[in-house]
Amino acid sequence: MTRKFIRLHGFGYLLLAPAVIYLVAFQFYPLFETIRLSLYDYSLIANKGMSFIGLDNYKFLITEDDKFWKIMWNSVVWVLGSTLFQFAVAIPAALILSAKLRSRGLWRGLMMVPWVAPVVIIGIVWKWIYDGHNGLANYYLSALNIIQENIVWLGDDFWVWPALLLTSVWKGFPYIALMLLSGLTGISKEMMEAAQVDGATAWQRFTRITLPLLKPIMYVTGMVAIVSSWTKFEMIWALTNGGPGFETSILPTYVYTNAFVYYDLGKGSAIATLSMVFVLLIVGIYAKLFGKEND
């Protein structure tokens, strides 16, 4: 039975295996290690090894930590914010180049630079752009009169969220733009040309046809942004370090200075476990509001 088994599965079973190995060890492992971790007072510049505290840090952060309710409240501003807008111009930046442009192609490959360029590279050219004394935003903003005063757009509470959530969107919409363009394509002329013979308006086409044809797109297109808002990480980093102060700190920025600034690596675990389950809660009450209709 064994050698009949492997000589029907083996060789399947053999080509899973680098697959297998890969969530393991990579995916697998960590995930159980930062649990494990979470449940120990563990500080590298304690001069003490590990101790067993159960959910003693989760109780810390989640009743004593001043900071980490406001640092979850962020978390939402991030995450909702960047996705929403980012359809607010992925949706009219899809449209315009499914028209009948010239140089179509062309547009269509400058619109995807942002999205490959480096996170990292980009927090950097955009920190130039927002600096408070000599960058491009104060320059342009002062010689069109919108701004009598230069504005310190990442050391200013008020001002920095607005700053990292147009970053963000510059960053994130062409992807949504490239997937909505696709759904464009395969929605039937013949369908909206039949419609603007019966006199429907184009909000009347759009509101009727093309979004209710695009939904399913949306759907997959809106979770995979709000996963990929998540991780951008190096980008909030690189613009702000999470500051001023914690104003702009989100939970992954938040397990990095715990662990990797302060090398407290048990609270640093159980900041990074929260911000999975925090991340699946989310991801969770998006396919139970939107997931039926888009199966």
The other form holds:
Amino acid sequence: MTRKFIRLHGFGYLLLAPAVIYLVAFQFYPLFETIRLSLYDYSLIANKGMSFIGLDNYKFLITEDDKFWKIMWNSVVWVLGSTLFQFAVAIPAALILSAKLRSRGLWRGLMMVPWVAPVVIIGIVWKWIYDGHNGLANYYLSALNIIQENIVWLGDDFWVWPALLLTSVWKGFPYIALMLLSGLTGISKEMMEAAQVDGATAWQRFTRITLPLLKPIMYVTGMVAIVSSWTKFEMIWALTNGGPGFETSILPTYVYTNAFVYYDLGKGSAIATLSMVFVLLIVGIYAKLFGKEND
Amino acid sequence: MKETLSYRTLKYMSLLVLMVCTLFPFLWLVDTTFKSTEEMFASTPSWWIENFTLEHYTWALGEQGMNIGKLLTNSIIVCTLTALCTGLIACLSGYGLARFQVPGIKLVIILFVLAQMIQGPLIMIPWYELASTFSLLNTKTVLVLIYNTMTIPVGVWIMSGFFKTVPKELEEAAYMDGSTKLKTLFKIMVPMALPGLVSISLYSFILGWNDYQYSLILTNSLAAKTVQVGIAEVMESMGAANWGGILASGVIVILPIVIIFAFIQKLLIEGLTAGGIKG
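Please supply the corresponding structure for the form predicted together with its partner chain (the preceding block corresponds to the form predicted on its own).
Entire complex below, previous chain first.
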């Protein structure tokens, strides 16, 4: 019995083993370590070792840390804002690229460049564009008479958010557009032509045929977009370091600030754990809202 | 259907708008790096370059810069090792995922999906801890190890998609000829899926090259620091004092990525979208 089992499946397990062992050792085990450390008072600066304090880190964050709830709210704005606006740009982009175009592959590839470019450099480029004195943003907006005086985009409590979201959308929309594009190519031309013959307008064809057929892929892509804007704190760190003050801090940047600026590993781990709970919550709600029809 | 002229115009105008919106930051970046410092800070910015200069690139590549040569070498070594590692594991486990319906395969798939979520801030504190316990802080080794946690889940996933497109008959014929399973994998399957394998390895290289967060916490000296962290540091310390030099360094760092991407984009996009549709 076992012999037969090994002969039948042994090679399969052997093939899967390297990746599975790697992920368990280097991702799942550290994740449990994060949860464990969150129960300790563990600061590298205090230099007094670790001591078990149960849920005190959580209690402090939730009841005493006056920045925590603001940062929580920022996280929601960041994740939902990025995802929604990315879709808002990606849908028209995908429609444009799904049309019959000369050298379409080239345009599709060029569209992907922001997505594939390193976030540090993107941060620098956009900082240059948003610059308060010599930035292109101020120059164009005042040339068009939209603003009267220069705005220090990344240093202003209000404007920093639109600026950040714009950059995030610009960096993230190509991936979504790419996925939608692959969904669009699966929609049959005959169906579209038949609808047109029946007198459906372009808008009707879009809302009644294209969108419903795209739903499954939109669902999956939306999930990916939520998770990826969640697990990466790099974009915000490269542009604003979470500032001015804590104005654009989100949970992932707060993990970094606590663990690697204040060297409080215990509290950092507690924030990381909460942030994981939080993303699971969002994904859960998302799946509940949109998942049913896509099973 | 015959296309009307106005439809064609609309189509290409929209394409133009899309391309301008997507690419203007890069064009502005490149444009700026060839201007003299004076021109860069002119009160009315212009796309026209009055005094073409290479001084920013000389600064970026030169002695007084950030030692970009050493940083680039670090990045290249780390990312090449990451690419090789991921390539090998994606070969083995991707094949396993594509062809061997072992009991528990559902669990393995869930593991791969979850692994793509367990990234960055969720695991960086224990990684820092472990790295210091094993004296791996500031080494290229620890970067290769952690970069593989980003690249293996996606690499195996995409690779299994490529393996699935290889006709089963080829393997069966090889077995008939008495070839072993491992030999079949490397003599038949890998050569068939080679373009795919190359593209996911190069994609891993890109992911490693672009990383900022892991290198930021795990390295702080020239021995291992990657070029991204190096540039971010110079940006922090000099900032507006040397925009030209920093932007020129940015061009130098982006360039290899764009070239690699141009080379693999067709296959990579195929792999990515195939995975996305299946979910």
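If you superpose the two forms and keep the largest set of C-alpha atoms that fall within 1.5 Å, you have the rigid core. Bear in mind that the values here come from a model prediction, so they are computed numbers and not experimental data. Residue numbers count along the first chain shown, from 1.
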{"query": "Post core alignment: V76 C-alpha displaced by 2 Å or more between these two forms", "finding": "no"}
{"query": "Did G12 shift 2 Å or more between these two forms, C-alpha, core superposed", "finding": "yes"}
